[in-house]
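Single chain ahead, written as structure tokens, the form predicted on its own.
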Amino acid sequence: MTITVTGATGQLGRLVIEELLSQGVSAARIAAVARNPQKASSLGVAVREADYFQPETLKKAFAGTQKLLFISSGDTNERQQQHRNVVDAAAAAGVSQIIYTGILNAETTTIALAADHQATEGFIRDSGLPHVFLRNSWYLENYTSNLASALEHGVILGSAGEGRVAAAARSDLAAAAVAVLTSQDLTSRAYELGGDTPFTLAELAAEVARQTGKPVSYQDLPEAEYAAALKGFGLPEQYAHILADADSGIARGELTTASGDLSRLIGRPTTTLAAALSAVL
């Protein structure tokens, strides 16, 4: 059974391939799809060059694939066309199952970022391919990897109110993908993947303060003010608005879940916020 992973040079893709190899999957059974093959040369598996914008390269890259992990594009401008190209190529190549990394609560969320994921799930359903939707919550790393400013100024900004986010470690989400990729089950289904213990941004700030011994608090802002602050920090305007809109989604409860799907798939409790912060700090 050949397992093909798109976006293989990204942070999630690399972790998936590392996890596959650590689980004893033969390197000969794994294909890494990358736009720049040189960046994938260190992965230790076969590399297939392809670009989401070039359908002919995708069909060639997917040849002989039984299970395809389709990691969503990071391009928020033309993502739907890229994703349609991937799905069409997967169908043309005759893959046995397509596993797509989307967004938590895709069927109900109103977060702007979700529109592309909702459309892609539709493309996949329409293709007739057996499929699994890995509906991922926010990465814990979104909160743990950029703490310098919070520690310097003693504040974490956001517009999530008292909403909880079921953030999950990227490594846990990679392990969940591997559990599906190595299963013989071709049943179509969706998993709502999030951390076992959702938290508020005020709780995030309190945990940072506890572990560092420095005063850190959460300052809640209206969505527009938060977007303006992010833009002031140097983020592109479009991305700033996407993040602020997502925080409003958190406030509405759209990035949390009590499904337990993630811990069941990986066979252990999910990584806690405290553990993730400790590893970084």
Ligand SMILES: NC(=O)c1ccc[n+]([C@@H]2O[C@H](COP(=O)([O-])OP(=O)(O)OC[C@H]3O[C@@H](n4cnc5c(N)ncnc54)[C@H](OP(=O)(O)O)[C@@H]3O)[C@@H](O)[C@H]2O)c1
Second form
Amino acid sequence: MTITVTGATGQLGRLVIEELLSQGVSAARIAAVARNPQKASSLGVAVREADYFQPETLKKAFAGTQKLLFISSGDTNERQQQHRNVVDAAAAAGVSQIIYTGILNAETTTIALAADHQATEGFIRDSGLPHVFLRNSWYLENYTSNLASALEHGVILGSAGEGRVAAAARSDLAAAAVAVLTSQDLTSRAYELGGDTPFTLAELAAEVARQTGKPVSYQDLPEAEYAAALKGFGLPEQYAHILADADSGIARGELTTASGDLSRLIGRPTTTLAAALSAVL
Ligand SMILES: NC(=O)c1ccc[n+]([C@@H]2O[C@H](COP(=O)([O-])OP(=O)(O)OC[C@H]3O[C@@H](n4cnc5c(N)ncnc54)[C@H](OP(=O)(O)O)[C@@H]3O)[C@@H](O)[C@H]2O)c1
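The structure above corresponds to the form predicted on its own; please provide the structure of the form predicted together with the ligand.
Next comes the full complex, and the chain you just saw is listed first.
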């Protein structure tokens, strides 16, 4: 049985391959799909070259696959077409199950970024393939990897109000993917994957301040002002708007969950904000 992982050169994909190997899955049973095979050469498993924009390469890459982990594209340009290509190729290759990394609360969320994931879940349902939707929350790393400016200015900006975000460590989300990839169960279902203890951005700022001993507070801005601030920091305009829109989604409670699915799947409590911060600070 072959487990095939797309996006294997990305941050999540790498963790999935490492976790599969560390759980004793034989390297011979794992295939890593990469558009740049050189980038995948250190993964320690067979590499199959394919690009989401090139349907023929995908069909070849998925041959003989039982479980396909389809990691959503990091390139948001024409992403729905990219994803349709992946699903069509998976159906043509006859994979036994497609496991897709989407977005938390995909059925109800209204954040702009969710549209591609909602469309992709539709393509997968329409394909008739057995499927699992791993509806991933925001990564904890979105909040912990860029703290230099917050520490310098003593402020974390956002437009999430008092909304909570069930952010989860990539490593926990990778472990959840591995739990599904190594299960014999082919029942179609969705998991709502978030951290056990959702937090507000004010609580994030307070934890950063506590661990560093420096004054850091959260400053809430109207969505348009936050987008303008992000643009001012050098983010492309469209990306700045998407991030500010997502913060408004957090304010509406759309990026939080009390499902408990993540800790149940990985068999341990999820990584806490405090632990993730202390690992990087
Ligand atoms: N939950 C969150 O907070 C969050 C945040 C950011 C993104 N995401 C989504 O979750 C996914 C996984 O996260 P991540 O941290 O692993 O992202 P990442 O490190 O940016 O990895 C993205 C992966 O997509 C691949 N890719 C991009 N365009 C492709 C194409 N045309 N054909 C084949 N592969 C292509 C990249 O290949 P290369 O290595 O060749 O570039 C890379 O392997 C992202 O792609 C994005 O859809 C989620």
